[in-house]
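First, one chain by itself in structure tokens, the form predicted on its own.
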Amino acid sequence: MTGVTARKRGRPPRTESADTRDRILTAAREEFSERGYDKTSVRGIAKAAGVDSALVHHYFGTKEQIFEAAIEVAFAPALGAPEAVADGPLDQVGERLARFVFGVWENPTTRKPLLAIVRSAVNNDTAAAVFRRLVVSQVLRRIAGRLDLPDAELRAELAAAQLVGCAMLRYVIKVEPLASADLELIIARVAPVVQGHLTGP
């Protein structure tokens, strides 16, 4: 055609794929935490970012990666925790430990996507190995490797366990007198459980 120059076929410009990237990223946050892993699709990631399904593809891959791309931002709040051990005496890392994670789970702003994470991996196999993947890797063994200590990361899955237990009974099952009990309280009584499966014998 004379007069028209037409668009190169192809990846486009740095400045706009960046924005295409976080459209999109931002698009199937949203649509993770509305619909859960499984009820989420490519297409409906596409058509709420407003671009074509392939693109979506292109720059993330499987749905199961666009999910790990997703919650990678939306866990990243709680990647704070290994400092938060690392931070002070050791006889106090329990305290600090309960203190960081009910924190994260009590700001609105975070507790929102966290609830989107944990939903979709309690119900899809998928979603639950992403979100292994990504606590193991990020979390677990980085407080394991500043625990310095024999078992450090079975001591720090116990650790876990009973925290990540207490957030989902009090935050997302919300089982009653633990979801509306003040939160100090709930410290002061899981701190010490903590400190014993990450110090005691």
Second form
2 protein chains.
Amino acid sequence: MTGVTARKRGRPPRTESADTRDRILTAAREEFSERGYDKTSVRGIAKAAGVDSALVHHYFGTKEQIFEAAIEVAFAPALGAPEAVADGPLDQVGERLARFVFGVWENPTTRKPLLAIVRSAVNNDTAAAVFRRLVVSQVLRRIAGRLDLPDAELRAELAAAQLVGCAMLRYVIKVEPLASADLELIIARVAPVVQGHLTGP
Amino acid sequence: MTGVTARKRGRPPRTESADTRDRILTAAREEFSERGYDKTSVRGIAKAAGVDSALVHHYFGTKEQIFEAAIEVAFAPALGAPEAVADGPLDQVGERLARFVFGVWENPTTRKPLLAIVRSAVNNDTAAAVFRRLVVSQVLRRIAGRLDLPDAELRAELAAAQLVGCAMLRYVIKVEPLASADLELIIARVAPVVQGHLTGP
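Could the form predicted together with a further copy of the same chain be given as well, to go with the form predicted on its own?
Up next: the whole complex, starting with the chain shown before.
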């Protein structure tokens, strides 16, 4: 008994706060996914996490900052893109980027939070700003940086535009025949375009 | 006095109902633009138009059907795309389509309803279905039809994806440098891609 109590008392506060932080973050992701940015409230997140609103503010600050933290977690796999894409020969960077983006969308685990982020960013200027800051600057800028070409940022964005448009029409709006088309066929069509934007003349 | 009364009485019912119809449609466009599909109600549209909800149902049917009618009006310029794009030499069809799409987005009058439609379609499956039916089948299918090529529909959709992605990043998410880039520069980069999807090998 003494041992247990001692362990309980001796539990470092940092671990406990990390648990609470994680619980809030999980609740935030769920709330943002379910309701979108506009309809999600700090109070709702606190309630779902079983904590007081003040604690949510304490750990994360404003709703915008919670959203950013939630995106950062949801996007953890996507934030690996620059490394995954930049490694390997430059003349296949288009195909690697295409495979990476479609891979994230084809995976049911990552598709749902991604869809929630896209919906929030399309609907709300604050969410769009977070999306820009995080996804664009962390993913696109880094890819552009490794290209080491003039107008590399615009190139990376035009390449991303082809992939963003494909994702919108295939996974969000679900336009046929694109929505049901074989993924390898799409990649075969799209990869050269992405490559052309990134490294073409 | 008698003349006025007679003119009033003699006013053909079709004109009056056309006025009411237009007023409802204008109110519907405003409501969908301001609130998005989910938050717009038939009652709200009726109130904004100064008529009874029953009259809105009488003229247009369900909320989905009102949305479709509102999109059809907002999209009237865009629905001219197939003709505008298909006229002229086939080896410049990519540039014509790119200029058409960016033209609609650059125009402040058409950008707002377009943004509302995109937001609704991204957020709501019913709105997405209307978007698919109207925009995709009326615009993309017709362009594909005039191409007279195998897999013309998929080609048209991949071409559209490049333009949709550019519109998303430039006008909705507002990613820099793309958002502020010179339009002619973007068209110079994007038109060959669109052309390639449509008529390339």
